[in-house]
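In the block that follows, a single chain appears as structure tokens, in the form predicted on its own.
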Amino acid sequence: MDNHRITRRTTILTNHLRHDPPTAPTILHNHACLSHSPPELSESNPTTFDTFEMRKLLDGHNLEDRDWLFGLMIQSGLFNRREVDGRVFVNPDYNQSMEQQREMTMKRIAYLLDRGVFRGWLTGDGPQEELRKLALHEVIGMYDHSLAVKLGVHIFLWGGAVKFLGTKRHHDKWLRATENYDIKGCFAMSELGHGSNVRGIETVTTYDPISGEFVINTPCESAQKYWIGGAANHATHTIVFSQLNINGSNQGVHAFIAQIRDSDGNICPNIRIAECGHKIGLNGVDNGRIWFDNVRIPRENLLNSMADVSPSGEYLSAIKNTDQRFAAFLAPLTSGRVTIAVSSVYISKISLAIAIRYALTRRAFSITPNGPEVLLLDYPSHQQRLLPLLAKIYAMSFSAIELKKLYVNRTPESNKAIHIVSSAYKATFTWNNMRTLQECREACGGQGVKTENRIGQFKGEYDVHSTFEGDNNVLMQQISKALLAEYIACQTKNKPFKGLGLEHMNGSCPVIPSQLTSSTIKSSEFQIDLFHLRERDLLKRFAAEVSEHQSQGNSKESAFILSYQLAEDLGRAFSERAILKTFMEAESALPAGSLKDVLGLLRSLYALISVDEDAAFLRYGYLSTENASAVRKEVPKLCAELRPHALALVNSFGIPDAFLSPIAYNWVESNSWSTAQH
């Protein structure tokens, strides 16, 4: 061992003997503790415009009555309170068993119950009404899924069903019943072996004029009713949905009420009910699946305003076309599709709201030596991934108001548009509010995993919606069908275009200039002028090739199904056009002023998003490859113009502080560890 060797050990042996400090200077420094304060306290950018006629705008109907049930919900323990950091959060307790949840849905039901919330949900009548009943609903489901499904398969479906689909019979008996919970009704549509397909549904019904009685049976395993909410422990009746076949004759689809437990809840007999089991979201609702063994039931519970069945056995119905008769039985899935498409806008509030909010006060690394870190929202990067989205957001809070005031204002003229609209709608609010919560999540990092902080858990509570009434893909199927037969009626009979924002049609080819400035970019006639090339495009294009496809052989429905990717290019294009339309008009109705400006930078902000997200714009040539490039590069600017405004457009939203999360005040004393004594 050579003498270096043992002058170094020699002096790490003595060092550790030694009880005096060691006099070479610390590498390490102090550093103060990460300050936090809220965002309020913390933005320095004013706010310049008035957040509370911004929201009037955002919510557009009812702002009174959603405050009060918003206190009715805070003030109660059934509700989860809890206190962080002296503010109050309410939030269902997820780590309760299945079982747990669904018993306290139903007490939160009945809490709600008594203090009249559910007043004149069936038996009010008129516009304002309906619109009363759809804000106290998107409240409800700002707070937890399971609390808006069970009451929306109550009250919209089943209450929908006997309303749209009775007559003064039905109404009499089963309304004001169902409104004040004397009995608990589901909606057994869906089978195991048909879902989207209505019209294939295997649940046969015949007629006895024997008895007077029809009798309902389950002939095979593909055909018991599935997903039904309310099936598997309280409801007490369902709507039916089953073909009806009178005298060997098949009549097509039609709807039933079969009561399938009595008042003591008790499954009544030939009825056999099974669980659907754990979900990944939406446990606080009761799913089933129900079998009908040779059911009967009376003849006057067969819902006639389509269509009845006499005593001797006589099908009767002033609709003798079968395909608007079943278009009519639908009829009450359009009011879950509207319920729907606007509570993803409200869930996707909630979700930009917490991340944007925890982003105005979360700092990471330095971009100068020994700086400051910097605020995540002072990323570019960071503003591109939140910012787009909240235009999204501020542009369907426009449309679904107009969807809402469409279907509360429906007329049999209407129905057709108030099909389409709800369709592209709800295709488009839900898909979109998962890629908003699913971003939203990952800018919250480590914390938008917890369930306390909401984001993380809605991803599970609401993917169901891309398929719940309605599989997305199939709807915007829908869409550009209904618009391939406009346009051949108008091509045929030489008939301009009028209705579902179409009439843009009839007028010439929008041109678009060769370079594009940034004024020109950022201007509403240009926007809305490329999204009309787009759609007529699309529209021309996809008719063009299902008439191909025909003239090859294939048959009408076959030329279509062939079509699909046109199809959905198309389905876009509209919902995407109706969705700018819309809130051009909503920002064109304001005075000048600070309102109007903002908006004006949401407009173009989700104009240009939207046409840097859909390749058909390059695919078809609507962009040369540098216009495509000059609008990507206006994205970034606007997000910076609009980054001092963030705190005050999610401040707009109207969202109290208790339905929103502990992070989006204070992510430092939420994680203390006084917190965690508790």
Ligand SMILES: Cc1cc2nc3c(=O)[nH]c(=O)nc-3n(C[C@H](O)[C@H](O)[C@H](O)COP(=O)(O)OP(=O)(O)OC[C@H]3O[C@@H](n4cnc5c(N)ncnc54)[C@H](O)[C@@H]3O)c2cc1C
Second form
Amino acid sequence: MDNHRITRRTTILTNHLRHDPPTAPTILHNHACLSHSPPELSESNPTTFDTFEMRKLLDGHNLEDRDWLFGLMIQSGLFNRREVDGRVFVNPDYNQSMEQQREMTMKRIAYLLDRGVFRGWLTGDGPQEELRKLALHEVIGMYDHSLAVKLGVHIFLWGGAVKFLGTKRHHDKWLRATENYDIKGCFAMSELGHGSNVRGIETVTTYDPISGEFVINTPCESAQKYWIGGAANHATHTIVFSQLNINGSNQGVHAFIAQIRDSDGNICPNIRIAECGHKIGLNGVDNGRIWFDNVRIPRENLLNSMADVSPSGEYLSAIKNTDQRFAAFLAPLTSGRVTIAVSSVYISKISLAIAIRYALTRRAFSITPNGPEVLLLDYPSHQQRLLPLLAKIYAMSFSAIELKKLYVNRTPESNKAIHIVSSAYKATFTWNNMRTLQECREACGGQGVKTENRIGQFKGEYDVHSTFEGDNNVLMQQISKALLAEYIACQTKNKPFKGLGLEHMNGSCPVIPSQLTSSTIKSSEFQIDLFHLRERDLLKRFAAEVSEHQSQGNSKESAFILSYQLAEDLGRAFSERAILKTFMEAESALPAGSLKDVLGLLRSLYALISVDEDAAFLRYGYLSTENASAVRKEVPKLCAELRPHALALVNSFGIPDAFLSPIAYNWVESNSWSTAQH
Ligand SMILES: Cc1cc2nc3c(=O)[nH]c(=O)nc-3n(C[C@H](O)[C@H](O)[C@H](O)COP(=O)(O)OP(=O)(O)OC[C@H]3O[C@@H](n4cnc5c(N)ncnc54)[C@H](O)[C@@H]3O)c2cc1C
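Provide the structure of the form predicted in complex with the ligand, given the form predicted on its own shown above.
Then the entire complex follows, led off by the chain already shown.
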């Protein structure tokens, strides 16, 4: 140890033992301290490709609109703007009480409304309007989940239900009023007793032909509407999902509009509302419970695009198949799944940008006697904790854009594909987000625990992504079920696979070389072959297992439930193959150059880490143990190749400094004594 280090160590130990704490200037002036070097200066190769071009690829659309909205939030005092070490940060104050957070959410909505942010969100039409709305909603989510969810419930769920399930009379009356916030809508589907199983809800609506009104009732405690965003404090109207009982015959789940508060905020007669209480996150949203006691609404309040009841009480529906009718009632949830999937990618981006910037300035331990301490991101282990997650987020960014484009250009023919892809991506991206948040939180050590550094707080805020608008596990089952239906249809009708990316099933089975070289492993042809092989084989195995259970006397539904392990494996194989395919398409559309090169590295890392993490490749023999080891060995090599690009890769996210956090910048200065005095 040199003299300087000995003196420093002795001082620290002495200070621990001293009764009186030393005055700050003694420590600060006598000894050299760690100093922060911005990675833009310390990295030998800070910009290895055009980060703006990369951002254009990753955001995909409406960059100027996004930047405009970032600016609106940064400028306003309503967004809890703070200056730390001369740098502005905006981040909600999560120390506020639940009630205060809810009121702040409404004030922020009013501010954004005044500035025209929601213009056209319900009254606009066409893919461009929809993409603008999605882009702006993503930016709002990067500020605060409560703000995004409160808006999402009002616009996407309430407004979406009016738009998709209603007809002209509903559109004329409600869409502009919703966009302008003349009324505040909520969406009451879930009940205490039934969440994922929407078909089982117990709220009952009957029709009274004498008054021409529907009568809504909560017949028992398990039928109370539960978790309804906006219901506890602010909503004036709700969509009520309910069984429709006409002359003693149940016509299944239908959607109605009911008023629950007057314009002064008083709860309407025959409605009871209670709180859901404090949550692990999302406390700026007033989730509530609702009971209906003989609530009467006009006949016109049935959202009647799928079915209607005549004034005399006759039930009319063009969709005779009850399964199809029920599926149509769930249509508003698709946009929610799209926004949740995409939003989780942006939250992962924020956390990776913070954790990687921190890892480029934070040092821990020297590995040579008098040498400098090692930068966190120079540890291969730290690289492997963060860079594969970065590769996944690059991959998922391209898939997110693909999903949005599929959604905004939807046609009746593409509805099935949208349902399957949005379910797959919603589950995959949100699970990946939670994993990313945990890893990034830990990668920042104790600093990751501070609320101001965002990542830790995000864990509570975004956890619910895996549950609402389709529980992830239930969604994954639905994907496998849909793939099985596709498989059986192609087999029985002897027709080729078409759509959902399953065309590879029409060709011959890919053959994996018995001895893999490094260059083969990094080739996109090998990677997609391996993913195709897994998906193809799992689909066949799944079909065989379900059929085997059926042949033992189980019903189709039971056989499916019993085959859950393969269903899970298949859902994952489908999602990861779809993501890899989209990544490859984005990469191949680029001209040769530095952008394409770095994306090639990321694509390989995405593919190989996915292989390394899924036991199915070994379990079902798609790779020999030698080949699985060879794949695993490439991962650290790719991480090392990507290490010099790390800063440019997170800067390409285009996230303003204000939306990151103090540890992404000069964390020594932002924690200095002088800062603590303010
Ligand atoms: C913060 C928050 C906000 C919400 N906002 C709204 C809102 O505004 N409007 C609204 O209508 N709802 C809302 N919800 C409700 C949400 O949609 C439901 O919580 C969700 O659908 C899950 O239902 P559940 O809670 O009843 O769980 P359950 O459906 O009971 O699921 C519990 C567990 O059982 C598992 N499970 C369920 N079915 C199966 C099966 N077939 N096979 C195997 N496992 C299964 C699930 O995977 C899950 O792990 C909100 C929820 C939360 C937490």
